[in-house]
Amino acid sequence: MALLDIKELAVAFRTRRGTVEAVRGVSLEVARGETLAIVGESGSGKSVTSYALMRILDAGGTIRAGEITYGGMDLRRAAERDMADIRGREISMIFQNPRAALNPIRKVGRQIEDVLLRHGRATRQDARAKAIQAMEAVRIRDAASRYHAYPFELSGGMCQRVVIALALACDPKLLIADEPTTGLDVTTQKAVMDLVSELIRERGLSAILITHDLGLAAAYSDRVAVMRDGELVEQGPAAAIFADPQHPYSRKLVAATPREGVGIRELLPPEARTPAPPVQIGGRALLEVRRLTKTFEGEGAPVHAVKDVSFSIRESESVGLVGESGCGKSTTSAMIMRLLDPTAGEILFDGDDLAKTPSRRFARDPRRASLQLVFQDATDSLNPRFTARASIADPLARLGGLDRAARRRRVEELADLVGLPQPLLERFPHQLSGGQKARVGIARAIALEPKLLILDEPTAALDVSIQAVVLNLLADLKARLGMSYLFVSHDLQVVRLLCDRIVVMRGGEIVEQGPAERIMTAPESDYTRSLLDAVPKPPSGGAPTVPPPARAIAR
């Protein structure tokens, strides 16, 4: 008998514009000891399905139809008192954003104690010891000391381990992991997922992995369910789904996932593919970074964030800057962008040493127009009170020297250039999709026709199909406008698609740099090899490795 059985689930939300059906007719089973991955893009209903089975929908959400049976118990009709006991003790969840899931003003050890005490798994006398045991179980080093840490004192990967410890503290039978590695670098992502997978095996848990990363789903699940627009379109064994997807939407997701042997144009649907425009890389260095160093002084010993970093970017060239979180990528790009002053070194841009100009004075420097930045989170980078038109026009008003009518024409030209429909220019950020906000951010960055565009994880929060469109847009813009790119990322497969050369950083230093193809196929550094080995690798297609069941659920 299945541990969890969901039949014809329907969930709706009341909004100002009427009722929105978020989930329709979803039927799923999770067997004992099985890991089911639910995949799909943002808005497909993945998380809503999991919130419904835990009965933690917000006030506007309602389960309109269907059955949710867990271990023979009807969860839909269970009393709230019973559900409060089931949550954490029987069914537990690892939430997407670990920092948001943790109380920022309470020590992490105390938060684990709270869960243990709430479900009667500890007494006041032994709660601290059991909380430390829970932290040790998820491989937190020096757990007794970390017990006293606040969330802001821990790295993203460490916060994720604390959230896992919280979820597993009461030995639940079903674990729900909702995008558990979003925002983590590849090695931390692998460490977290290997840990979760190992704990699932050791404890004989059932699990639901919710993700839009098909590589993770392929590597860590037994079965996969594909959702789109609130409906289940396909489900079956993981190997079969990825090797031989039956539904057109499943095929689109698999095709849009970056992987070895696939070019940037091949990520797009066949009807959207056009010949890649030629790019002629210049012989002259546009940017030369020489022995760039940044040291932060603190109460203890100085922190050497960047140490003697040197590299160059030629005209019309794309250079990828990769490495784990904390390796110095963002600090290096911030110094080049002149948002941060270096401790030592030179930043030669078009022959001028930008490091000689303090960052506080560079904002109004005429050279600022030639250096622009596309931020990692398109939502946070846009002023919520500005329309898309106002956001794109902002740099034109500050540095462009154009009158109102000229700015309006230029904004409309830029919208056409990045493929943003003109009617969307009057919308605010909350009225735009993730891909549309990314286009606004890119249009704003290229408004002043910069020579160098710094891209800080510009596709990290995007679904794979939107990521494919944005990457191809960036490739086309570079060819059309003759820009150079510094692409900061921890996703090596994305970097391979867009970059001509790769610079690998670790601990504030460069460990390796060279042509992208050589770095990806024959790295010289053990560290680079470890980064490549940590990348989840979805099947590349071909014959299914298991007999394909009848699994397409076309509606």
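Small disclaimer: the values here were computed from a predicted structure and weren't measured. Numbering follows the first chain given and starts at 1. Throughout, rigid core stands for the largest set of C-alpha atoms superposing within 1.5 Å between the two forms. First, how it differs from the form predicted in complex with the partner chain.
Once both forms are fitted on their core, the CA shift for residue 482 between these two forms remains under 2 Å.
With the core held fixed, residue 362 shows a CA shift below 2 Å between these two forms. Core-aligned CA deviation for residue 160 between these two forms: 2 Å or greater.
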Second form
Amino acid sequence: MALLDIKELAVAFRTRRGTVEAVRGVSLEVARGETLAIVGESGSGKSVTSYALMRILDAGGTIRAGEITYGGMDLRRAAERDMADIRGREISMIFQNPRAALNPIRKVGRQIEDVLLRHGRATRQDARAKAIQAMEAVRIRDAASRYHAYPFELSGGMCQRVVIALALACDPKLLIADEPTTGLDVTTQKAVMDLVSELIRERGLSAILITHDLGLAAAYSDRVAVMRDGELVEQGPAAAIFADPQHPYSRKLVAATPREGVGIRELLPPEARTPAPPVQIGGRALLEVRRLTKTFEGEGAPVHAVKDVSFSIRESESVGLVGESGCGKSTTSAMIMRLLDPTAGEILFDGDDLAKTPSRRFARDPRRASLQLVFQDATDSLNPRFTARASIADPLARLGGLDRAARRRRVEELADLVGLPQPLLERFPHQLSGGQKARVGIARAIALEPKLLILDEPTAALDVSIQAVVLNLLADLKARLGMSYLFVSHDLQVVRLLCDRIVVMRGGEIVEQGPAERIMTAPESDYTRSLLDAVPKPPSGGAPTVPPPARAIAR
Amino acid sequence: MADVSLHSGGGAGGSSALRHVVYVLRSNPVTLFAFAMLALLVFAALFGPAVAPYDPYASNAARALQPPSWDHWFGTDNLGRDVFSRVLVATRLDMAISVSAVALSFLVGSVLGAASGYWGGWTDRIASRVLDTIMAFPLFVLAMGIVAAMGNTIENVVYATAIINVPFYARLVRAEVNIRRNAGFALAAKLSGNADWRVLAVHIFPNALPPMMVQVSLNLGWAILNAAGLSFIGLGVRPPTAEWGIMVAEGANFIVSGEWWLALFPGLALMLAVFTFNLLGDGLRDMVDPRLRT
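And the form predicted in complex with the partner chain, for comparison with the form predicted alone?
Whole complex next, starting from this chain.
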């Protein structure tokens, strides 16, 4: 018998605009010792499903129908007091943002003690020793001294380890991991996921891994369930879902995941693929960065964020700037964008040294229009009080020198260019979807026809299918407008799709630079190799590695 | 949590602001009630003198100190003046004092707070210490001191009330601006060629408006109380002017002899005004918050 059995689950939320059915008739099973991955894009109901079984739905959410049975116990009708005992002791959860999941003003060791004491797994006398033991179990080195650390003193990966220690402290039988590595670097992601899967195996746990990343799901689970719009679309063994997806949506999702040996156009559904436009890379260097250095003088020791970085970008060329968080890639791009003044070095743009103009005065500089940026988080980069039209028109009004009517026409032109339906121009950011907001941000950035566009992880906050569309849009725009791109990202697979050359940074220095193909296939530095190895590899398409199994297809 | 977005079509047109106001009023009966009360206050302030049944300053010794009756709803005072007419007429003066004082402190506080929140450094240090100094005084005593020093006029009551309220606005704006100083949209505005002051005034400051509206409406209540308090102790407005604070002060002498209506009715008016403004805040915030517009 399965450990967890969900039958025809339906969850609805009451909102100001009526009832939203977030989960509709989902049936899932998790056997003892099995890891099930639930994959889906935002709004697919994958998190709501897990919240429903833990009975921690937000206010306004109710389980409308269905049965949830855990080890013979009816979770849907269990009393709140029984649920409180089950959470943490029988079923526990790892949350998306480890920092938000930990109490910021309580020592991490104490937080683990709290859970142990709550579930009667420790007494006042031995709680501390057991908490340290739990921390050691998740391979936290020097656990006895880390016991006294506050969450802000630990790195993101270390915080996630503490959260895992919390979740496993009371030996639960079912572990739910809700996007456990979102926001972590690839190498940290690998370390955390390897740890989780090792612990799962060691302790014979059942687990549910909720993720939007098919590669991650395939690499770390036995079975995958694909969800869309609150419904279960397909489920089956992990390898099979990849090798031979049955449902059109799963097929689209698999196709849209960037992976080795796949071109940018192949991410799109076949009917949307157009021939890739030819790009002629000019011979002249548009941007030349020479010995760029940034040192932040703080109260403590000075922080050397960027040390002696030199590289160049030719006309119509795309260069990827790759590295993990804290490697100095954002500081470098902020200096090139003239939002930050370098400590030393030159930024030659068309032969002019931009670093000579202080960033404070650069906003009104005529060269401002030639350097623009597409932000990482489209939501944060749009003024919540500006409609899409006002946001796109802002650079035109400040630097474009167009009158009102001409601006209006230009905004509409730009909306067409980036594929934003014109009626949406009158909407506020919160009324737009993630993909639409990304388009508004891109339209604003290209409004002044810049020569150099810096893309700061422009697709990091987007679902894979939307990422595929946005990446292709960026490739098309580059070909049409002849811009050069500096693509800042931590994801080598995404960078490879768009870039001709790749610069790898670590600790403020350039580790390696060269043609994209060479970096991806034959990296010279060990660091680049470790970055490449850390990316979870989905089983590549073609022949399935396991015999075709019987497939359970919902609906 | 997975976000479930639900948006019907349709853009924002000219009448959408009005539709939004109607929506906010309908969705919250307390707000509706507060706005109805505000409408009543505004009506009394604008047309009070025109609709008052008696001349608020005409004394009539024959009818002095009469309890409430059909002729005189709120009774008459020791000079035979009609209390109802006086309460009605006083609305204009009290509202004028509080609205102009709040407008002044909103303006000054916004500029100071926005500058110190955006630029930080010495601007922030100096502005914040000056504001802390103001806050260090018991505010009503400070207002008394200001009026006493600057001269006993209505304008000075307005200035004093404005000065003691400035720190509240400045601190609020400072915090709101500070958290948005490095937000993506502020950087994007710089990239679009907006000079610093423009980024601040056009892009960042308007986002601080929703919490400011709550502060404004609470402050309108405090300002009325403050003005009335000052005139109660004999500062600012002087008799025979009809003003709620003075009327309560004068009426207080008669409570012991049983003429309760002299102090009660202007006091009730005062309470009602403060009550209205306190209720108003949430509704005003909802109206200026674009996130609630759909």
